[in-house]
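For reference, the chain that follows is the form predicted alone, supplied as structure tokens.
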Amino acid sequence: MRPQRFDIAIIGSGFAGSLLAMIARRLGRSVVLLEKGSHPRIVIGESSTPLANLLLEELVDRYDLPQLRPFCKWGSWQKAYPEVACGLKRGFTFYHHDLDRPAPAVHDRERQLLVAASPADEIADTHWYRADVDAHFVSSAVDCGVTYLDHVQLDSPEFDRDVVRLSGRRGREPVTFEADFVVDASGPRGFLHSSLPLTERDLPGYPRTHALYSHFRGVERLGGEDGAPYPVDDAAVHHVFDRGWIWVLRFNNGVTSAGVAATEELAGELRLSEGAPAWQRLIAALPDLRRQFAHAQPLYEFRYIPNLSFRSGQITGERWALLPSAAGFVDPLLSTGFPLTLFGIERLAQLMETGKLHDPGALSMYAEQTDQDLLATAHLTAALYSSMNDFQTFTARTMLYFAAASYSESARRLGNAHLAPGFLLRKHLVFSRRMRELAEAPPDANLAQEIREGIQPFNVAGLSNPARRNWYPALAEDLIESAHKLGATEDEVVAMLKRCGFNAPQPVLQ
């Protein structure tokens, strides 16, 4: 039998996968995504930011997706797609715990943090109940002209001089595919990583991390604080200790996914290895969790990662290109997975667009731009798990993310994105320098004021202001002061928070 040939094979149907499909599609490719299993499936990976949403609001339109629109907000998700589960993400929710000294955190306002994404439900962020939205976003893919196959296990590919071709089963049916192009959105580790082979880089300065982590039912709230920026469940919720860290994020469908984060050295003593015991030991010696958790129970068997972090030796090749999600992975601390993603099928369907799919040059800047990013996150990500003894420098040091991804996403929603170059202001050599010196810097009594100076020039949401004790609501006079930052006038800036829907106040006339 002759192989279907195709312009485009993408290897992997998460959501990424069938997302840069459906551009291919939008773009006049022919395209085959296939899977190994089949949907829905539990993966990790759920949570939202306002970066990452711009990011899908814009490929969304500049491709013609109307579809997708809804998910890059709470509100219009649960009006158009009631049916596909989310969780409502107003924000960051951080508290700090001692292992060896247990007592509760919450409503110690010493030992938490609350940095707000926005003011309301209706345009709050979201975390993504993977199952129902991978399974969603496959379905749209083929309502695009798509070709989607489940349950096809492959071979090595084939590469000729003028086409890839990809061998394999599915089930007991011999399958075969020829494309012009392979895009491998297959995760960490994935099929392209192994069946090439390519080789794994360290990431420098990283320590090296396993996670344990599975979904629940029962899983009660932790309850309100008087005056909160917005309902603390509400939000991705941190448990931050020394070496590690949980994570908790609740979806509407009563489910709510949880796990455990930790140094190599952290896994150890706690036998992360072990699964549901580990689990169990853990949250019995954390008051909090302990009463949160009381009636839960895992559906499903956890899951153990021992090398959660990852970085590809190569991440693109002739007429192959990993996704930022299989290029590399650091950690879900930050939510940083979704903008890395999408950053990336930005970048890969611009060169589509242009032509340029085959063009080394190009091809090898795709591949340096996704890993620098990589890079840059690990950079943090270090100096934040480094600091997670002490609450006051792992505080001080957050304002380094949070400045630049407000500052990123606001630059762009008011059309300068050019004054906020590269994911975390990596390419802006002011800040960039600047936020390596100061994720570096000895923790000392005079750090947080030393973020503070330097993140002044970026900070649009009135950060590292002291008088706010850790608790940073949404407001929209911090982005109407900041406008000059911005490159923007006052009303510029509140027209922009009106297209966006947040309830803007007037500008004051001086």
Ligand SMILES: Cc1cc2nc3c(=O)[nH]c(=O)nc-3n(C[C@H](O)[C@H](O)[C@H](O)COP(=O)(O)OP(=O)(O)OC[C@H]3O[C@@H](n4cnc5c(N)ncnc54)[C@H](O)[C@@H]3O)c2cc1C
The other form holds:
Amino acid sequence: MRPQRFDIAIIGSGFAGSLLAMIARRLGRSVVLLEKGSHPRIVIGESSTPLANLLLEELVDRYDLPQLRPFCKWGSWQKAYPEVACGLKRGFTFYHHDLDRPAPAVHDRERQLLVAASPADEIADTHWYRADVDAHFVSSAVDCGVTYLDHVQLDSPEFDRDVVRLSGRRGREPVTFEADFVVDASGPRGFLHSSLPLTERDLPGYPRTHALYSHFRGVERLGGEDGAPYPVDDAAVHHVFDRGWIWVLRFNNGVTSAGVAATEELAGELRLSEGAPAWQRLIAALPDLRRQFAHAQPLYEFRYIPNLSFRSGQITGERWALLPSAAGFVDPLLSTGFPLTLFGIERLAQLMETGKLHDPGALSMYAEQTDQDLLATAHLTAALYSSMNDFQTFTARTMLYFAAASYSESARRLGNAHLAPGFLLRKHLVFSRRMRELAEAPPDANLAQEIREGIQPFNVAGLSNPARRNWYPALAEDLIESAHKLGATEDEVVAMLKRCGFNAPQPVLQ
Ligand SMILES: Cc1cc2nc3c(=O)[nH]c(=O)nc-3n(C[C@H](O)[C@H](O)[C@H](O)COP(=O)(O)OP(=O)(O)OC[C@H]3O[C@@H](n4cnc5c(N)ncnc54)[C@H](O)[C@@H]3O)c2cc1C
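Okay, that is the form predicted alone; can I get the form predicted in complex with the named molecule now?
Full assembly next; the chain just shown is listed first.
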């Protein structure tokens, strides 16, 4: 019997594979989505950002996927899909710790950085409880007419002149599919990377990092100080220390995701590869976390990732492409995985839409952009890793990220996406050059001031303002005052804020 033939085969049914599959269907392509496991399943990578949510919103609007639009904000998600678990993310919370001299950080304003991403819960970002979200996306893909098969173990693909043949087994049954084009959405060192096989490339200047994580029940809230820009636990919470950091993300189903990422050197000192005992030792050493995790129970055995960062030597070829999440990864410190992946989906969708999926020039442009986005992320993340022992420098450098991200989001929301080219504005000649210089600038007493001046033309969120003492609420007035930087009038910014539901009362700062 002749194998079934599809326009597009997508390997891996995380949210990204399913989303691209739905878009391809909307563009009239036949699609097979092949998954080696099954849903629901445990998967890490959960925290969204304003830019990620906006990219998702743009994709679902452009490709007529209204069923996914509620996932772009906490409020609409709660109304439309209360059964799909998620967490409330009002911002980025950072605390600084010294592993040699541990002391509580939660009530010490000098050792914290709170950057709000939204003024109110209704329009806030979310942590995606991926077991639920990915299962939902797959079933939505099936509703869109995607042919979905789980438990598929694929052998190496065969590339003929006009077709890609994918063979393997599903249980005991041999299976074969033919496709015009294959997209690999199977994550780092995934299907095509290992089966073709592809080489790995260095991430220049980037430290090797390791991670250890689980999901827990019974994690207490940290609680914070009165007057903070948002409840500190309703955020992506980062506990930073020399050469490493811990993340804590709370979901509305009583589950909390937590883990540690550390340089190879620190991972060795902490003996992270031992799993649970290493986690317990680390938590016991940090008073805030010891209190928070006193009654916490991991839901499954700790998972250890020995080498987090990854950069594929090749990203596209004739009849195939890796999604950004299969082409590389650095570290979750700045929640960059979702936006990088969504930018890649946007680029591939455009190639499908314009009939250029088989155009070698267009494919190599996709590869180049995917790689450059990764390198820009790696450069900034490496600078942050190198300053984790010095919170003032770390905080000053994070402003480069927050300035680029908030500027990009605002410009796009105002219809001025051309002002914010590339992830982290990496294609903006002025900003990208300054970003590179400032990320590499020595950590001296002038750095914060230099960064404040460097980001000034792009600073639409009152960032780097010493008077705010590391608490940055989401204030409408900051955006309105910055209208000219965004190529807009104040009235246009006010109208944009209204469209986004940005009309909640502002917090009072102390
Ligand atoms: C520790 C950690 C924390 C992270 N935290 C964040 C965060 O907070 N925010 C953020 O934006 N990003 C984060 N990321 C990145 C994020 O995980 C990815 O960007 C995101 O998961 C990409 O989704 P995806 O659907 O492409 O891939 P995945 O979620 O990795 O899904 C890949 C799918 O492919 C399947 N698969 C694998 N191999 C095969 C095969 N051979 N055949 C068929 N199927 C296969 C897998 O079973 C899986 O279902 C984190 C990553 C790590 C490692």
